[in-house]
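Given next, in structure tokens, is a single chain: the form predicted on its own.
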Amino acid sequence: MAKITLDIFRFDQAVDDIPHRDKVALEIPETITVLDALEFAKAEVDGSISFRRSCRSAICGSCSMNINGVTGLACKTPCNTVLRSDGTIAIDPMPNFQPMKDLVVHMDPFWDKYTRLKPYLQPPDRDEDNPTERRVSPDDMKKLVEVANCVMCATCYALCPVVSVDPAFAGPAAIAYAYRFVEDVRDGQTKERLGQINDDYLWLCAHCYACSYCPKHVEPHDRIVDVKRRTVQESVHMNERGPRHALVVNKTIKQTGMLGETEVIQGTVGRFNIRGLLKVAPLGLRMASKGKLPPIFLRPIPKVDEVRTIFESLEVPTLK
């Protein structure tokens, strides 16, 4: 048995104006999970402690919360792996969500974005037109298995810095799960799906890899990259800044082996978009005043052919 103190965020939107913290001292085995510790605290010390949980097996995704500053599943986190030197464990609600009561948060924004991307199969034909089930080959199914492991715990959404500054962004979980249907050979709405994902600000993703901390190893960041790649392959919304920026970056690196900032700005904004170029002109002037203006013309680096070989081997699309 070990003496463990849970430092719990407390707030009830019905009666509290500001949150406070309660420390609950327990004598429990340090090998039990954080969820078990919370269950013990609720049953034996304070029955008003509120949190979500269901399966206790990392399947339902309900018990996602912030533990010592890191968001994850409480049922999958042993106390002895997060116990601080002073014998405490700080437990808070997930960031990027509005607290409802203690560790329970309002999930509506998360589910609204998920629903908007239509996370269900939309085949091109009717069920009654198929004498048998729609079958998928093992190779095609391999693309879907990893994403299908997502339990919608919202850990990646809570960790996403883009969501924290721009709530319009769909978030990693919604985009990753939409990818599951983009790659499904039985679906008939690929371009429509990609268009909706783009409308939900796909290209805002900063590729910071914060969402790579996934308790079910779905790797939502990689799925976002896959969706961006399919967007380019399917020529969806190619006149928007996001895909143009990605393609012009590829183009300059393939041509010279280096990133041509001047070319990237013009290619992203549009060479003939006078109004857009005027908006970024002050930035260029500030860079020039600091001696940081990149050269207008870049010479290819030595052995640039090796860089081009990498692009060709990966079949990276380029801006024409």
The other form holds:
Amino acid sequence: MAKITLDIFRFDQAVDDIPHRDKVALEIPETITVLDALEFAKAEVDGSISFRRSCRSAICGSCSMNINGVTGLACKTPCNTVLRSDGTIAIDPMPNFQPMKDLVVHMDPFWDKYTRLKPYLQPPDRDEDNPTERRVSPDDMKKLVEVANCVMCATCYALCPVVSVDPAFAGPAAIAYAYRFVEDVRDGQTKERLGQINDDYLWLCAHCYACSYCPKHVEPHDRIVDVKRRTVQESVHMNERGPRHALVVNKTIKQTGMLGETEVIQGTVGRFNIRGLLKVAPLGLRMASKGKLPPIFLRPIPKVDEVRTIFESLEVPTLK
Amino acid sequence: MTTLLPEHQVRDAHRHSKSSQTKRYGFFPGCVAKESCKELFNSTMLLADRLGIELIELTAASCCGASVVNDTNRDIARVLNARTYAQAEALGLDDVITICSTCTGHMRAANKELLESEERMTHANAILGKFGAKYEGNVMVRHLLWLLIDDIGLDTLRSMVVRPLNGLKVAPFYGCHIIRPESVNGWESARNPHSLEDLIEAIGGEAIDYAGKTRCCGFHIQLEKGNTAASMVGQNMRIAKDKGAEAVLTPCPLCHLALDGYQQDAAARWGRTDLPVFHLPQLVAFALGIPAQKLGLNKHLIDPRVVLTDRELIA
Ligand code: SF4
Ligand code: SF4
Ligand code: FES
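Switching conditions: you have the form predicted on its own, so give me the form predicted in complex with the partner chain.
Entire complex below, previous chain first.
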């Protein structure tokens, strides 16, 4: 048994203007999970402490919260792995969400992003050869197993720095779920789905890998890259900045061996997009005033032919 | 057939061989240090000279793929990096030192993919073979930050400081790809790294602990949606400033471009922060006595010479 103090965020939107904190001192085995500690606090000390949970075994996805600054499933986090030296554990609601009551948050923005994806199979017309079933080969299924493990706990969404400043971004879980249908051979709406997730700012992922802390190993950051590749393969939204950026980066590396900053800016924003260029111009001017502008023409690296050979051997889509 | 060593074994092998030899390293500066952040390249070379190590630039190396090449093709970045590693090996260099968090993460990821799979190694070498190159799998990619701590050591650095930072309050900003994903980097805890803090303290500064230090600078979405990227900068700089930071230190030139360039644009939403941002080797070189005029501090948009003057570190 150990003396553990839970330092809990308390807030009730129905009565409180601002949140406060309650410290609940417990004597519990230190190997139990943070969720069990909360259950104990609720049963023995203060019945009004609110949090979501159901399965207690990392399957339902209800209990994600911020534990000593780290967001994750309370039922998968043993107290002794997070205990501070003073014996406390600070517990807060998931970041990037509006608190409702204590550790319970408004999940609506997260669900909305799923709903927009039409998250159900939309098969093409009936398969006359197989009228009663839609077959998937084990290989095709393999691609989906990882993402199918998503329990919609929103841990990744709470960790995403882009979501925290721009709620228009679909966020990691929804994009991983888009992958789940885009890569499903039984689905007939691939292009529509890619269009939808592109509209929901697929390319606004900042490549930060914060979502690599998904407790179910969905690896949303990798699925995001997969959906981007598929977008380019299917030539969806090719006039938007995201795909153009990817292609112009490839183009400059193929030509010079280096990522040509100047050309990438022009190629992404659009050489003739005067408004767009003017928007990046103030920064450009500030940089120019410090002699900090990247060169306009890059000298190719030595043996750049080798780089071209690599590109040509691996067949990238090229910029016209 | 190549025998592939798991990276920790490679690392141990390096550790043991390094101590007795002169310190020569393969050096991969990356595109940005050769383009818009030349001051980073220059201060790295000055620092290396002061430390008595030899950084041998891999002049024919290509871009690492910058996390963007992956967006269209799984294989290209891996093979581009294999080409770079083959060049290092051909020069007898097994250590490839980077000065950019993004280069570090992506070059290490490519190396891991190659070292973990005979199939991928063979595939890469089949393409390198077209121009007579081959990667044997001996390279280890490390950031200058790790070199400073592992090979030079904090004690040695401390003993070399001639211009201690006089308690300058510095907020570390790691840059995502030098810590995450942990499976690729793993040199220190990604959730609570402290190498930059240790370094800041070793050169006489005070490291500021703040929630933004492991967060993202938004660089990779600047062209996609500038306001969002600027806001990511503003959010992190706000927290640092509120915790008392006077300056920021980063091992990544992309973070530098974002933090130095976008604080002004973020001011409308996050208030003015105006924190000067140092490149890692700039601040270390400064503490080791290299004259401020040589470090390109005048190239920054937010002039770092102001805080240095305030702290009576430069006249
Ligand atoms: S991807 Fe992972 S972290 Fe995100 S909602 Fe699904 S299970 Fe949770
Ligand atoms: S990798 Fe992309 S989706 Fe994942 S947390 Fe970072 S910005 Fe968000
Ligand atoms: S209670 Fe179901 S995931 Fe934690």
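Numbering follows the first chain given and starts at 1. Owing to the predicted nature of the structure, the values given are computational and were not obtained by experimental measurement. Rigid core here is just the name for the largest C-alpha set that superposes within 1.5 Å across the two forms.
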query	finding
Yes/no, Arg21 Cα shift of 2 Å or more between the two forms with rigid core fixed	no
Exceeds or equals 2 Å, Cα of Asp12 between the two forms, core fit	no
Large Cα shift (2 Å or above) at Ser85 between the two forms, core-fitted	no
Pro302 CA shift between the two forms in angstrom, with the core used for superposition	3.1
